[in-house]
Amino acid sequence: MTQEKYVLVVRNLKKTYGNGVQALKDVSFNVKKGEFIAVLGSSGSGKSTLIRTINQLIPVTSGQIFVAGNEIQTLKGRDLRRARRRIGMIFQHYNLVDRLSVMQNVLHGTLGGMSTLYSVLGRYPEERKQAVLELLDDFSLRDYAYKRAGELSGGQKQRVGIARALMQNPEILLCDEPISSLDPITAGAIMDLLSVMAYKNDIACIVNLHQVNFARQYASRIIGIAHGEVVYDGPAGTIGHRDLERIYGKQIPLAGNMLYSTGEAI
């Protein structure tokens, strides 16, 4: 199988921090366009490091990462910025500018595709503003377009974060524990939104999760990581007790659609 079949190819990825901690050990996997993948693992397993190496927020120690055929860790300057525009990032703590409006925060997702002058001056073409309003309609946020982001609830902030990522027109969405700060009902609404938007736009979505039930419900595929190594990579519907025990080092109940987690911070 060739790399051209995949929007993301990760090969023999290793990451060792300066203190000697080996966060990732020879991690390899491929991602097809439109796949919805949940990454499971205990705190400290390497999930966040993996997500952040893909778009080079964290440099790799060795290995290769190909985004749409481009080896991203070898790119610099304009070429790296162009490659990063293919990747939307959604953070656990939203990463919004609270003093700016919802409109301004979402428009920041288009900065990579604008001229330097527009970026510096913070001026946006009217058609982009209209595109934001149309997107906010889909997120039930149009009435909040000119409110400061700091005035929103946690669930609303995360929806703004997703809208900002989608404004890039990405091919890949990386979501680093996007629901861990939310109550179960709001978390379910956010997962609904991610699933619908990824499917609607044919975007590959990789979501770090602590909640096994959400992974089984929303993902088509689960990648399980333990101590920096991939110990499970397969369909979400077939993951079983032994697989979860390899991922977490303890027995985890499979409780249908019950709202439960692994006991990690959520």
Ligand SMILES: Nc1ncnc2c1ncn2[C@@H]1O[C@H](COP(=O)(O)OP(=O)(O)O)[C@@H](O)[C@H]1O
Contents of the next structure:
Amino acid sequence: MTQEKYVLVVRNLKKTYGNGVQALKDVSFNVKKGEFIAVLGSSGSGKSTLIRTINQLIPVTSGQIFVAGNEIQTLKGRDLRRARRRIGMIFQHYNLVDRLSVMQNVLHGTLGGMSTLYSVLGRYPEERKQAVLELLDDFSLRDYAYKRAGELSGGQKQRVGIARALMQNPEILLCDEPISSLDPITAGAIMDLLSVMAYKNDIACIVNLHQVNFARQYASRIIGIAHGEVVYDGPAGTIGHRDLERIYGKQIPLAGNMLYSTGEAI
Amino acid sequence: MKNGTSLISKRDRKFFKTFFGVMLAAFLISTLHSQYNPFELLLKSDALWSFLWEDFIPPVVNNPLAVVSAIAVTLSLAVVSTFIAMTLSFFTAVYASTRTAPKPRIAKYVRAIVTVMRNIPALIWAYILFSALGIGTGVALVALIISSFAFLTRAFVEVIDELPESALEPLSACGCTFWQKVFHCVLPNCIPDFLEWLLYCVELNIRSSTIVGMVGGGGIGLVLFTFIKSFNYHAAAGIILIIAFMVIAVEWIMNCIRRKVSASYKIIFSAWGALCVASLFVIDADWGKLLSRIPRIAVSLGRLIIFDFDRFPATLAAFGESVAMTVLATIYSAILGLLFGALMSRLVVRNRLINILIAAAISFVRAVPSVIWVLLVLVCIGFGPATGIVGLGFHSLAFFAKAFAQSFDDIGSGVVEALKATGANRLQIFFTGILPAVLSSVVAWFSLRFEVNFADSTVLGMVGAGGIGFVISANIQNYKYGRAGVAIFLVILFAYGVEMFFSRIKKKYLMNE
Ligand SMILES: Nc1ncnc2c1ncn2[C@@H]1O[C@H](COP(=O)(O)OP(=O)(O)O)[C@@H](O)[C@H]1O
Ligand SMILES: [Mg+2]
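For comparison with the form predicted alone, provide the form predicted together with the named molecule.
Every component of the complex follows; first up is the chain already shown.
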């Protein structure tokens, strides 16, 4: 197999939940270094399941997932944690520890590479702390470094979430509806930040989205999922009405009506 | 963290310094004062086990009929006392809340009196009343009414204080009288919160009535105490199991009411009222005599206030013993409570079997009142500071484990997933994610339990363990009311100081700006 070209290879991935729901039925695709992919699909089509199996937050039923050549679904314990360090993750609800400072939340991104004792004592290496401060500078969050994460606005929280993921120095970023809880203007700013950071650091991005217009604007490639199957995989620029109908059925969330929706609105 | 870039704000650093500084100092002083060494218990644990194993197991129940009637008395005490206290508290609370009080100046005094009353544990009330009225179930009822009155009044005042101005304005504007306002606005708005506190109060009173029973109030507590005093440990073990079962059953019923409560307040309160009437027959007391002697309470309280500072150093030493016991029991049990809470929480330890087994053991320990645990430890390892610390700590450990497990579960899986995704291991996730997320509620539970443990530590002396409780009960029994008064005053003062400390910490550091 020619995996060197790809940072991620997904082969015949199947996931059946304990209650019998077939969330993914035979999904395969390859991701090149630095590629920016939007995953589209209506609610319940299996987008979150797909993203969560890639870093093994959810175990697969069958199939293979290669992350930089390693077959991640076979790994356990320390090896699995090491593999996860190369994959950053960004969440719809940010999943920060509200009580901790922005600084501490971003430093969580470095936990994978630290000894347990030192991280429990909060003794992060000085150069990591400096790196965090620089990153916060880039994200115009420097003044908020010592604020509690819970006191920030939604857009600021998501920027902290992105900073945390970037501290891992990842090769892949998995983003599960990163803008679904944000207003359209903040959402645009977050997508801008995400694409700039991904481009600058040559990180492959897989972003679950609900907004077709954002997908067209930011992604180079779109993967469309319906009922656990890939029904479209191609360039973002040339995706047509037919393709969207195959992904969404009749109710296509186009710019106008979807721009202001939040959450799982479809 | 001393060198290099800081991780947290100045405010947070100050919190950690103040809170943990005070705790560490209290811990060290208490350890030096009581000479308590937790590892001693581990060394003795063999003897302890064999004692438990041979003397307590198997538990036996000799006279089931007598046990049933004793339980009926204990339950009746809890049900009736809460009901009567509720009525008194409601009328007091509308006078004491700043929201509703017709005369704000009076409100201030009422609140002060209630604060003083609240910091006197039920068992101390029982002792004062037994000396004034003689022993008996009726007197135990009065003691429970007084302590629940103080508890409920404060709770009700807080509920009424939180009523929004907008809820009261329309009625004030249309010229309603005070009582119209109370019954058409305050009561309907507050009743769900009131009920919440009432149910909690019933749960507390089940344990209190067991304990008050031990020193002369009758009921299941007295049965247990008799068995322990006559070294009949197998029978005692049987009673303890029954008490645990009784408390768990009551908590289960209360939870059912909590869940089913919609608009059926009338039904709940009518049923409760009917139950009270029935219970009055179970509580076998000479009501006429009891009522005629009520004025004597005032006389007793009057005698307590005429302080007598004779033997003050001894009182102070006993007080120090109680404080040290409280500090050590609370700190040790909080630390262990984190461990057991983690084992109980599905979010932290993903093993259903471990979760459930630990949870079952914890609810058993929690169901038996802490004073009973102290008694058991007392018969196992004899006198000494360790007795109080281990006994109190045992129940308090179960309390913390349950509370912390709840807090862990409440934060949801989001943070855990996020940290897992960074490649962090289980310990890192627990210490850098889960624990900080629940810090505020851990501190809140800690302060709550510290107050409870102090109240419990002051009554231990009355059942034979050391501390200030012994000074209080011995002096009351010998009619040295002035000396007992000084001791009770110390208890109130310390309890009040602790309350102030924790509420300041919470206001200053833990609430969002
Ligand atoms: N933990 C789970 N257990 C059982 N079924 C699940 C679970 N998570 C998701 N599902 C089901 O799997 C399907 C795909 O869900 P998901 O991946 O969350 O879709 P999406 O993110 O596209 O909305 C849905 O039918 C959903 O109900
Ligand atoms: Mg989803």
